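Next up: a single chain in structure tokens, the form predicted alone.
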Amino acid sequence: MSRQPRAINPKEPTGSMIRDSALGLVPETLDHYLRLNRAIWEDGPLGPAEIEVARLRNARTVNCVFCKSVRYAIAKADGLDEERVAMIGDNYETSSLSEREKLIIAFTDQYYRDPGDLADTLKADLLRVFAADELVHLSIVVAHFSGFSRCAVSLGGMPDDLPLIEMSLPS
């Protein structure tokens, strides 16, 4: 992984992680993707402990140092705790974690190794477990975290490790 940064932000920081990245150089886009992150996370049928896992299983998997860092307050307040986060690792399917959550990993990884080619006990599975428009949400929730953890990646600049860093929902 590039230590390097390919984009630095000059601009006086504002004391928002995400602004003051390199992403910050585009507040016309950026604002764009604020207001979709908050949709995703407050308006949609998953709830945020469900994101969360979705969101960290996909940084596991995109190798996103700040992404795996990151620990977001909403999905904390909605009872997932760092115990539940230890579990989305490897050995996930043998673990304590929900079959929700499991599904929800289960999920994720397909969407890496070939989204189009769901074998039908997962799919059957997903279908008895979650809601059509649940679903639909999870699809967008891990295109969306992945496309965010891989720009971050290709901007370089990612430390090899972070502390835990709780944060809020960005406005």
The other form holds:
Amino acid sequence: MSRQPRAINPKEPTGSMIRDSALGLVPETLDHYLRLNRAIWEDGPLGPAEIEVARLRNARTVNCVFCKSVRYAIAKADGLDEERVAMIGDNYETSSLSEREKLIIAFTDQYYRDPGDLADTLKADLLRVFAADELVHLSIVVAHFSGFSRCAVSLGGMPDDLPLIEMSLPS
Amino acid sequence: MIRLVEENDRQAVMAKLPDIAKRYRELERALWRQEHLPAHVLELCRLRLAQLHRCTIELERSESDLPEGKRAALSRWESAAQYSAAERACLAFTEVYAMDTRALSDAHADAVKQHFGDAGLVMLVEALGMLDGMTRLCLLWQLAPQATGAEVTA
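Return one more block: the form predicted together with its partner chain, after the form predicted alone shown previously.
The next block holds the full complex; its first chain is the one shown before.
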């Protein structure tokens, strides 16, 4: 991955981390992107902690250092502390994460690995545990955060590591 | 066959979450109307993603008109004469993005910027996130393709 940013936003800083990034070069889509992001966090049936599990698993898979370093305050308030975040790793299946959280991780992994070959056993478990609207929400959550992480990776300027940073939803 | 969703098209699936679907449609509309990347270039990238993912349902639909012959030759865009240098730069970027985003090089990005500038590069990666995402969701949801005979050759 390139450590040099591949696109530069020369505009006057606004104080918003996202608007001041290269994404601010395309304001025509950024406002819509941020509104969709907020709707995904606030207007779907999954709670913030479950959304954060999917987002952090995605960040780990894509290896987006920015995304891995962020913790959304609403997910923390919903019960996702650092002890539980540490379980979203290689050994998640034997961790004390809930069945729902483990299935969210399995679904996220399948999204990357081979979305056209979801095993019947995983489908049956997802259908048993989640309501129909929750499965649609989970799908959109994973697609949205995958796109965001891969956008950040594609645009370069990624450090090797960053300290944790707690954020509220960007507006 | 077990499916995650009962519906057969993405609008019907998304309708389960009307507030999110509304925001998604607004972003999608803005993406196809922006002026940093021509819509036909985005359409070529969308179709190439569909070919690489072997997603018939995304391949058979159309978001934007394409110049004559470009759709048919897309699976051999590297050697086909129909494609401009600008289109090739975006298609090369799209292919690496789809396979392993971390493998994208500065050269891939520079090639896109040479034709569309920094904002064009940003627009392309935003668009690829959305287009690749919807392609993967069509596969996960096992949406039914229409019988149009669309080519899925990768």
